[in-house]
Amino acid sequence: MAEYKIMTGNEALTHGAIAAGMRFFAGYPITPATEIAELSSELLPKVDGTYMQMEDELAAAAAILGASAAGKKAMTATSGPGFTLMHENVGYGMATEIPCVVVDVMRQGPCQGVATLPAQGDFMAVKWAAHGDHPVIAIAPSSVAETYTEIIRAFNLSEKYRTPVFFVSDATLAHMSEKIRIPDASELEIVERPQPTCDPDEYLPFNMEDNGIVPMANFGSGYRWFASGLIHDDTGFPVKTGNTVAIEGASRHLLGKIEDNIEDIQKWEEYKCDDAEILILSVGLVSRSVKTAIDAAREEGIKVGLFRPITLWPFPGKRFAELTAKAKTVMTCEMNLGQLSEIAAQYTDRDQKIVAITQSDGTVIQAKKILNAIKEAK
């Protein structure tokens, strides 16, 4: 039976992850994500799960990959400085196609920045979280309720497409409290990892044909597979240096399994976009200030709308381009110095005006500032 509770963003994220089937968490304390680790340590033993306190973030990323390879849905949570330390093992997870969820609760940066203040400076960091060509799925909620439902979707996509998935929150959303609806378990779609049914001697853990997503055998289940971080063939063993066809094929396989299923992965919100002459691109918590500003602008006869990617990566560029083609002005609104503006420029006409509303002082952009920018841009 569904119930209503008041939760913070970090609490909703943890409860949602457990509802999705998370049974292993490894992490290292870091503001503003520490509450996720604390609550995981309390709740996981109650559902026959495991919590591990690690010595650092690099080890945490390694631990969740190992737990996932053994068959457990696994997650870690960190903030910008810790996320940077995870990049080496994130790349390994991409190469070996091991499902896991990595939460980045953004704070003011760069480097140590200001630990207690919110920001949105990691949009590009989650896109390029490891070197080389690799697929990226990153989800960015805008409310506590959406944090609960979208962390479940993050686990589902991770298991379905055998890939690490990033979940991007921020310090304010993590610590704010809201009333949310907790769905009954029967309402939830939970994706479980398919297991191979072939003879163990016939199992190919990395089938490159037709960008197939191969069932992932759990370590210890009787199926043996080699998880090499080197470019490998469908057996998992490294390809020969001179085998350019296999090298190209492996890279395209990683990208293809995401690009070929983009309609299943992408998700976004459109707010009053049907007749919008001004289109605002915004992500996460800031989009709520944007909506307030849009409502006020509409009362003054200004036709403005919001496009909010919920799946930040892969960016829903096709739909965004369709909307920008109908707008006179494109605006971006974000708690950084212009990362969304760089994205918007890829999907707008070269001569189209892009107005960036940016702020990087550790506070959430207020609706009044956005409304003033809308009036100036009309």
The other form holds:
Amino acid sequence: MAEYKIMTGNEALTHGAIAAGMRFFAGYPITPATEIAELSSELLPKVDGTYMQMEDELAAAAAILGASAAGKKAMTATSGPGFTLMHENVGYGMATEIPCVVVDVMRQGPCQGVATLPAQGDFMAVKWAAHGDHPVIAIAPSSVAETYTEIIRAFNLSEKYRTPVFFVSDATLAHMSEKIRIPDASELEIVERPQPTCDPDEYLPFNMEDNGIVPMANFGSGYRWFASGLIHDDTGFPVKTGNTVAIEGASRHLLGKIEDNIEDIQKWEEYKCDDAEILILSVGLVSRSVKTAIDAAREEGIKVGLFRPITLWPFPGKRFAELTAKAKTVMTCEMNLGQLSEIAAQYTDRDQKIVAITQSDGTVIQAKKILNAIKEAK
Amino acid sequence: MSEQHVYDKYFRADKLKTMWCPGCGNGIVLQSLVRALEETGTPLEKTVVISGIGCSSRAVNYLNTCALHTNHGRAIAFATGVKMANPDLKVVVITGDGDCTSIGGNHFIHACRRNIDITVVCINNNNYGMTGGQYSPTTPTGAMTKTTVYGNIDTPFDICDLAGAAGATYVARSLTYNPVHLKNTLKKALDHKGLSVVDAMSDCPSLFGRLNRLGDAPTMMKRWAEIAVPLAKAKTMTEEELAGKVVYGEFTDRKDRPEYTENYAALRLKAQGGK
Ligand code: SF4
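Next up, the form predicted in complex with its partner chain. The previous block was the form predicted on its own.
Everything in the complex follows now, all chains and molecules, and the chain you saw is the first one.
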């Protein structure tokens, strides 16, 4: 039976992850993500799962990939400074197509910033995490309830498309409490990892040819496979450096498998967009301030709407472009110095007005500030 | 068809021959490991080998087990995840002196501290081979490398001292010069429950050997007859007599520390309300 509970974002995230089948968590303490590690350390052993506190974030990202290869759904959670350290091994997960979920509870600033305060400065760090061209799926919830349901979707996408999936929250969403509905297990769609059924001697762990996604055999299941962070072919072994066709093919495969399934991966919310002359692009918790401002502006007769990507990356640009085509003005509202505004610019006309509401003072942007900006932009 | 050799099943025939230079010690360590796996009866299906980056780490390419060729220094951290997720697996890390004790040093000491049941085989050739012969944390003081052209001023790590002090419960040094000893040492390491470390002294004739004018591969190999000293004998020697020597043998073989996956299994029982 579904239940109603009051919990914080970090609590909902942990419970949701376990409902999704997470049985391995490796992490390293960092504000404002620590509660996810704490709760995981308490809950996972109760469900025959494992919590590992690693020596650093490099090790945490490595350990979840090892655990995933051995058959467990695995996650880590961190914030900016730790996220930066994780890029290296998350890149390995992308290249070797090992599923896992990486949570970034964003905090203010570059470097250490302000550890306890929220921000959205990692949107682009998430998009470009790890060097080289690589696939990226990132999900950004706007409420505690959505944190619960969307972390489950993050695990599902990770398993379906054999790739690390990012989940971006922020310090305020992580620590605020809301009443949420916890769905009954029977209501949840949980993607279990398929296992190969072919002859073990014929098993190939990858399929570059058709952007294919081969079931990843659990280590120890009798299917022996090899993975390398080097550019490889279907066998997992490095391609010869002269084989430019295979090198290009393997690189395109990683992006291609996401592109091929973009409709299943992308998700967004449209709020009062139908007749919107002003369209606001906003992501995460701050989008709720945007909604409040929109309601107030509409009372004054201003036709304004919100476009909120829930899948932040790959950015739902096709739909956003359809909506911007109908709008006179495009606004962005984000808790950083202008990252979504650069994205918005790609989907607007040369003479279309773009108004960027940015803020990086460690607080959530208030509706009043947004309302004033809407009035000015009109 | 040619006759099957007992060790054939361990190798991916299509990946051979190896990428290693003639005279490189990596092959001797690899074949000693395969012999040890055979003699310990470790099933291939349940064996996972994990490596980082470097000439030595390429060893996993040739083994017919599940294998991860991971990022530089990170093999032990990946291995920790594999072992914790499925303690029934036999997890072996193949690494080098730079991979294990420089970029991966933190993971190494923490795995020792946890005493998790992983076997770490460190092929120690005193330099970075793959990048062309730069100095590593085990390069002897005074030695020449591409980044110590005036002689190395650093003091090297003794990997066995490091591992033992960090809590590893089986620590031994062996050498490619004595493959039987190496095989037997690897066997003990594989059979040991807990974190086992084998510091496998090896030669890189192409770089370290050439840069230090140690002669060709056979000459380098013969050199071990002069510099390698068994632990028992070393105990009878003075510090002066031991200068420039490499002491090999078993340095640690403890049974008094609990193994990490077993400890975690006990924690689970406690969490689930058992004793
Ligand atoms: S460079 Fe040195 S370590 Fe690398 S394969 Fe050649 S001899 Fe071996």
